[in-house]
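Take a look at this single chain in structure tokens; it is the form predicted alone.
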Amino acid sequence: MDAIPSWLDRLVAGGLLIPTGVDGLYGSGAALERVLDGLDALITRAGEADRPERVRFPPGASRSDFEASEYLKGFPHFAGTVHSFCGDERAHREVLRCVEVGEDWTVGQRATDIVLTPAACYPVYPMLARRGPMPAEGCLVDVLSWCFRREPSNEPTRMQMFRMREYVRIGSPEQVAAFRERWLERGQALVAALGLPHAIDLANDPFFGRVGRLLADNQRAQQLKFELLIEVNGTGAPTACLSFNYHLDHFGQIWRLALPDGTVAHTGCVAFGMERIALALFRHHGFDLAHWPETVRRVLWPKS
């Protein structure tokens, strides 16, 4: 009896994901890109009334900023660094020899001053810190970035490199709390308009190690993170496709983000896992875009 194709097999056979030979690293086909473009525009429309500052960063971030962010305290297992050849001609010959005989040719590489971006919001805080004090109304930033997390998996929604779209709010505790509540409503309305069944649940980040478990418990106790969950992989375990995060003054302290009265700014964000939401749409509406519900098509492509 032939094996039933897995969800990943179906996505590959349908031309949505293009394998690279590395688990969790995929190219994307035309249909997936069309949905991602429509989703990106939809998220823009959902937040444009707030008039955010729009910025875009590459998938690489400053190593010094990354170290200052304290990401390594909680997530060393996800971090990715950019290494490069820094040797002379003799070292180059050794690299070629290693390649030829199948030995490790990377041993002579050294870390550069670039790391892979772990979350879209991370370059935002040092950007604002370099500008000086916050205005009284705080700041709101719209950011999109390719992100990296070292988490090899055959689960299509657990990619090592993926796109994350965020709205990041910096301001007083009241401003940030109101922002998150507003986006908890908006996020659910947006996903409902896409015809996707979903649920909101209290969550925590996957912190590393024994200390990480304490951090996770504290995060949940303070209700700092909520996730919007959608069934994507067909396993019965839903996938977090949006997250709604309140960081308290964590990044404000690190980057010395000050409000006009001298108090430390609080920060929060709503993050959209772009590929996860797009794959959820294919899971629930099928692989043929022409046969998707007309209401969903109008939401994603209102001018077509």
Ligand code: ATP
Contents of the next structure:
Amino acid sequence: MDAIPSWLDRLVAGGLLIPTGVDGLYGSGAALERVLDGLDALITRAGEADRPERVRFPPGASRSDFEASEYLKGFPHFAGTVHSFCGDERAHREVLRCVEVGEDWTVGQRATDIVLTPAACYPVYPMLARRGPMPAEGCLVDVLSWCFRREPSNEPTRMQMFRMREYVRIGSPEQVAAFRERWLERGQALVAALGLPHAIDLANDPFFGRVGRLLADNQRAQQLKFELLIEVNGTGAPTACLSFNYHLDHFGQIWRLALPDGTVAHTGCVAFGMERIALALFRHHGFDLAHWPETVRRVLWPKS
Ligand code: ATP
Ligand code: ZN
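Mind pulling up the form predicted in complex with the ligand next to the form predicted alone we just looked at?
What follows is the whole complex; the chain from before opens it.
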């Protein structure tokens, strides 16, 4: 008897995900891209009344900014670094020999000044720091990036490379709190308009190690992170598709982001896991876009 195809098998057979042979590393087919495009435009419309500044960064970030961000304190296990060849001709011959005989050819690779971006908002804080003093109303930035996290898995929603869209608010504690409240409402309205059953829950980041447990408890006690959960994998364990984060003055201190009155800026962000939301739509509405509810189609593609 044939084994029942897994959710991942079905996504691949349906042409939505294109396997590469590496867990959590996929190409995307036309239908998935069409949904991601609609989703991206929908998120733009949901936030445009606030007139955010739109910026985009490549998926590689500055290694020195990354070191300063303290990401390695909480998440050394997720970090990805870019290494490259910097040897002479003899070293080149050695690389080719290793490939030929199946030995490790990467041993001579050296770390470059680029790391892989772990979350879309990370390049925003040093960008603002380099600009100098902030206006009284603070800043609001719209950013999207391919992100890398070293968490290989055969669960389709846990990818090693994925797209994250964020709105990032930098300002007084009151401004950031109001921003997060607004996006908790807007995020739920957006997902409801897409016909997706969901719930909001208090959450914590997956900090590393024993100290990480304390950091996670602290984050929960202070209610710094909420997630919007949707059933995507059909396992009964819903997946975090959006997160609403308050960093207090963590990034403000690191980057010396000061408000005009001299106080350190607080920061917060709302993050949309683009592939996770798109896969949730396929889970709940099926693989044939033409048969999705008319209301959902109109929300995603108002002009077609
Ligand atoms: P999780 O608890 O599932 O590991 P997270 O809380 O670490 O996720 P965030 O750091 O808040 O996630 O990232 C913002 C958003 O990016 C998440 O809400 C999710 O939608 C998406 N995301 C995070 N990790 C992944 C991943 N490995 N693959 C795909 N999307 C992801
Ligand atoms: Zn963020």
